[in-house]
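Just the one chain here, laid out as structure tokens, in the form predicted alone.
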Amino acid sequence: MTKEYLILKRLLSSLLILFLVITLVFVLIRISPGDPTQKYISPKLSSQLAEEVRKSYGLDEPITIQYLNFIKNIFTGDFGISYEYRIPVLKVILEFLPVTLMLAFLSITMQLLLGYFTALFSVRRKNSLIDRLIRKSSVILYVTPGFVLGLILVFIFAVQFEIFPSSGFKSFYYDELTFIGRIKDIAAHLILPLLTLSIPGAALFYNYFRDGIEDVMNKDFVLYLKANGFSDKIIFRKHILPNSLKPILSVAGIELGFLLSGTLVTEVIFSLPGMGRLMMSSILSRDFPLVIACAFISALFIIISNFVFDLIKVKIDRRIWKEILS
């Protein structure tokens, strides 16, 4: 096998996978109960009319035919008119996406940062009363829930002292503001849900930076190079980092992959408008080419972010082609 038929048959089982949950949300999206053009529709009115506005969302017709239809339009990146905003639901998903994208990005560059340095100083007083405390607390941090985490911000930040806002991504003078007063806006809005959502996620990449860190210092090849005149820095750089990012790196796609998807319970708590707000609603409303849409987005992201950390994972550490191929 080459190189090029592994990355092949990796994007083919993406597109397979892909395929498969937008099928699966289908399905399940229309057997459950209810019915989306009911909030339209008066028991005054007719059944000829509801008949008429059934027919109008094309939901007349038999399951297998939305299906196909719902696949020949995919294909031409059509995914239909949102019930609930009456536009094309790709317009509405990028008046939400950008929220998303911009925490997920800013979160998982905080989570990687926090997690390093703290694990880098963790080490460094190793089997202290410090890092006695660092390694309980960062238990602690990751299973507290983001809804809990999210409430305690908000106390002691918001209503306490009154430093940062407590919800939304813009203040209501947002348009009178200068070019600088709005980042200076935005930005104090995203400091309390980067928190909830990165520290959490820090806490989990310092057990796995700490950990990798360690094994690796204890491998015979770091005590042949320190007896052969090498510096810690350049050990350090060129080989115990590099050979301890493998994990770190498969557990950094699967939760870029997630905030990218949307992170409900955060925008829920914070009023912000992002992907896992849009989907939850969507659902509530029934807003059938909406929920699809933002299904497809999600695993999209989530299969992309797992891609493209898996090449770097090769890129780092070219033995990980030797074992593949082999």
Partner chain sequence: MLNKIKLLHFILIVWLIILIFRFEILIDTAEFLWLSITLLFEDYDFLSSHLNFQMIDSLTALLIMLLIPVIVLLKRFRNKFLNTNVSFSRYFIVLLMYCFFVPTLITREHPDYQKNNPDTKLLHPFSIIYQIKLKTPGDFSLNSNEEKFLKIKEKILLKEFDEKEIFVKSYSLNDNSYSFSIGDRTVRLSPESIHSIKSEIVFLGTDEFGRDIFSRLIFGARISLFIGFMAVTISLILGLILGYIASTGSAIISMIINRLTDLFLSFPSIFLVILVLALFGNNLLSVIIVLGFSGWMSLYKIVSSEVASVKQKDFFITSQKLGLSNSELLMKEIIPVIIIPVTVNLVFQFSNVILAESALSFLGLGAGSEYPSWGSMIEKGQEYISDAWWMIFIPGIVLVLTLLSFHNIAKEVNKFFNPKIS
Second form
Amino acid sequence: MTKEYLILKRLLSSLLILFLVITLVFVLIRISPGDPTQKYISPKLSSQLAEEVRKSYGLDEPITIQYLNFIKNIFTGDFGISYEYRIPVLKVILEFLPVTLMLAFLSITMQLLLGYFTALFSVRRKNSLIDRLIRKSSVILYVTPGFVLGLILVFIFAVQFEIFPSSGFKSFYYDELTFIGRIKDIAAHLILPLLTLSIPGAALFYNYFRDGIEDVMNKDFVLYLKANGFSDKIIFRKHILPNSLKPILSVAGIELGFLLSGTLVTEVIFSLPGMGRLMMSSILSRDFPLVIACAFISALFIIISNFVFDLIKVKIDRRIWKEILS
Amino acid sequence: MRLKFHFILLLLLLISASCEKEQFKDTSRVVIAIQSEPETLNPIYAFGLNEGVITDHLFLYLLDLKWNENKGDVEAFPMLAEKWQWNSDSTSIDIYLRNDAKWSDGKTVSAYDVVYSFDIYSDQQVQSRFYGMFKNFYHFENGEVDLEKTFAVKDSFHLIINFLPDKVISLFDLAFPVIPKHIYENINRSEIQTAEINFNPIINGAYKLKKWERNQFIILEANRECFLYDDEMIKEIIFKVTPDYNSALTQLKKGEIDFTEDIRPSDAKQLSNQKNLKLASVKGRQYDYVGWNNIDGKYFSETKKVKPHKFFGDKKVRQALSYAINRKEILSQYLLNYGSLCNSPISEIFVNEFDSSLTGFEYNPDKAKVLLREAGWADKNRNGILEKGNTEFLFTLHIPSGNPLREYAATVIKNNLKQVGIEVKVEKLEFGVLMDGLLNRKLDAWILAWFIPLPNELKSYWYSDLTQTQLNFAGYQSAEADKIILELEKKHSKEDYIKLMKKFQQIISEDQPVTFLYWFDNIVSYNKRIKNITINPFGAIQRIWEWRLEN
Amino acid sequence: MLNKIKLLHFILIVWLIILIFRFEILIDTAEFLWLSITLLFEDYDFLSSHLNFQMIDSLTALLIMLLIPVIVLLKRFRNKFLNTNVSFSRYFIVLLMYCFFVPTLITREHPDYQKNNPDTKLLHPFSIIYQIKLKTPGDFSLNSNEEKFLKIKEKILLKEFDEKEIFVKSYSLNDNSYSFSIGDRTVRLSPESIHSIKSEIVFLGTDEFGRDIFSRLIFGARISLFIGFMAVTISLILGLILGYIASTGSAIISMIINRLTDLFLSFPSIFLVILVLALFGNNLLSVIIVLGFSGWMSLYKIVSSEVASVKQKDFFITSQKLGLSNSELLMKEIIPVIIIPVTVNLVFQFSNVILAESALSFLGLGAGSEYPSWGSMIEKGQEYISDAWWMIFIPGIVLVLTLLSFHNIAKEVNKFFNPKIS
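Go ahead and give the structure of the form predicted together with the partner chain, now that the form predicted alone is out.
Shown next: the complete complex, the earlier chain at its head.
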């Protein structure tokens, strides 16, 4: 069993899963009540219009034929045209994806950094008052749901003190700002959503880092190294950190996957144009092609991010190849 | 650690950056909050209200229709058409276009564009929002306008439109935005929907598109080439997508937003105390009603035959329900009197047709009990619920989710009906599911609003042939009402028309196919610095080119 | 002193408090129960037409109140659990359990009671309102059991609405008549038409419809816990069955189930849940089923891997050789091994489901559209964030405390079973 073979195997099974995901969504959405042409039914519009639109969407054909057509199109990379936006769905997604990508990557960085530094801070002052305080509050922060945290932040910073805007992604006068002004503008809009997304995760990583570092520090080989006169810094960089990183990376993989597949609640609270809200609105308006494409993209992200983090783990520890890739 | 230091520095920078706000106040722009993102700026597909509002400022109409509150009707003023002349029996009209209207790419707007617009709008392939609305024109079976019979183009700025002789022609038959022929004729008609031009439209209106940031904002800029332009006009209009009502309100108070629609009545009072804001409301365009399914929906969908509903098939029961519901309480306690009681589907904005003598069903639980007893419903086992034979009077009232007014109304109605011995369960449904239930006649009772169209339309709501009228959700069956509806399609003198309309109101009020609840206002609030705003039943955001800013 | 209080004592203290405050109601309920039993024999049709959930709820509340001391005292010496020291999490869970079983005794206001006065909307916590009760024409003769039954029923069941009650923020007595305002109109009433006026403290404030937030919290706890229990049960059953099939069935079946698990794992479950709920409507049942179906994967993984490892072990092979049947193998050998990790997982699942339900309700897709639910309370709070902070903070804090308690309990359970892992 070579490395290439294992990767190939994993790739194939990922493809199969993607295929199953879109099939599942296709079936669910077709058997549900509601109809994308509902919005064409109104006293102002002629009743023939809805019929015409249905026909042009191909919804009057039997479901099996619809499915076959759909699969055929998917293989040519054509996800169809959004019923709502009247442009190819991939193009719609491209307009919403940047916000989600930005939020997800910024947030995961922030989570890891915050978690790491507070853990270091806390380990150094082990069992002091502040250490215990951080530990206790980290559990509370970890269990706090995003929507509660987000609303509390909005209440404090947007309603009471009016420091940050409570919604949107940019100001309408964005284009007229200087470069620094633009960065300020985006930062002011993003800081509350980022905090909302990051604080629970940071609390989680804090605990992982803290446990990991403490665990490794008590291991025999560290004591041995210390006894041999290596400096604390080198021991920490070369030995403690890599060894404590393993569980964190798999958690980070899962976390990033979920962040990428849409940070729905945060987007709803702060009215951000991201994937989560796109997904929700496409489901509610029965925009079939868009729903399927969204499902596809988010499943893809989950698979990719898990895979990438697995690769990083392998980079750290080459022994776990088989375990991960099978 | 160095990294930590950098990190904290970055954080501080971010925080400090966001604290000091740049003062940005250009006097010549106005920010309008809209709830949801427009999906298209192509007038052919502007199905949504917001989309219609925006495209109306990008594309000109033949005639400028204004609402006359005293007459309760529209009046036409010149727009693209400089003047016009009806023939003696008003079956054809001579239209003279002005010759200084220009498309944004420099071409002149001509009569050929007008003819082409009708051609596109009526084309089956294009699926425009006007498809099937050209019944008064010479048309083919599939709804397309017969261009040869209908239009006669004398020269680039003069054309004649001929209508079918036996139809009632109104100004609304000409109320379509004109689109550029030279752009669209190069596009395959079935591909217009997805064409690139929809995002960078060639326009002839008072405003042009400056920037469109998805789900954030749309910026319109005054179009200097348009004949409506003058120097006083507001230079930039920003439609800001603000789905969160609360943040829209905060921004309105702070002056970051200048105009918001759909204000909750409970906030209106508070806003009226704000120094920088003004309140106004659009009256009489929307009413809530409790729908009773008059027919047995299941039986109908199986056999396509009509059988009265076990509860609501009886006129007496429906009247009793209307007596038992305290509409005034909802009006005064939730709507805070931003609205009026509704007794029939004809709004009071139609000053002539509106029957003010109609009093409707005033809250009277005792009368309701009497009527129910007459209809055979009585509570023999004293459990608080009426029964007839073995059927207990209990049903589910469906309301769309996420609408506090209807939630409130549903609870009041539930409590009211409990007093007369009817048990109601309230269930919220997502709108798509609710519509599905209504179209397939699966629901027994529901609360919804009707937004009344201009010109007035009765047939699609109340005509009894249910295969033709999907929107008759209640399944209202009345030979008398049908007769009037059909009669109204013919030509009548103004007096006869008014008489027929009044008769219709009396019939429908007597029958109570649904319980008409109340007309509710669309409350609008805007910054006082905007002057010369027109707000009337035609809409809240209209004729922005007439708005002025205070200096 | 404080750490001498055992869980048992705490349960009894809460029981006693409820008993003292609701003694009258409990006595009435007992009488009601007695009347119901007699009517069961005298007039069955009458009773059955009156039977509804609310009535059964009140009666079971009485029975539970009777049973609590019995159970607690009987099991006292046998059960290690009841004798453990209390921590904050346990206090809180005991309170939640009381909310779950006897909400009608904790609060006497129906969670959907929409007061008929706009002045009672959005009242802040600890504000005072007056309840004016109007006189009713008393036509009860109290001759038969039926009459008595109806009268007591009226008294013990929480009313969803009462026309004869008016709630006002203030009233005044002058010229021998009471005057108060409802919205912008002033009402005058003569003392003859008034039955009683009493003041009430709105403990946690009211919401945008004038409903009592405290009542909604209590009943919301019930819904959250109910959904949690049911969804976890579904996940458990699914996970056990699929895991068992996968590890004992043929290779093909096990491969199919494995792929299915991967499918569910690589699909953002919130997306699936929203898809199903938005498309098919969100009522209590569908929320439970969907949440149950989206949480079985981890249980499946535990079960299948544990079973697979048990199958390799000597004791299993021996008992197989001894001729134990499949079901006996399952009961005697497999379940004892998997029960520990499964229990730990169940507690985590439980708090996940509560979180998921409140998030769904927040998005308008949970059970919150039918019943009071914490998530939907917070959602409403968002709309009034600048006027009524308590509409977000109160349910928000309760939700966080609940999640925290279950999280801590899960950790404790884990520690209890695997003492080595810190």
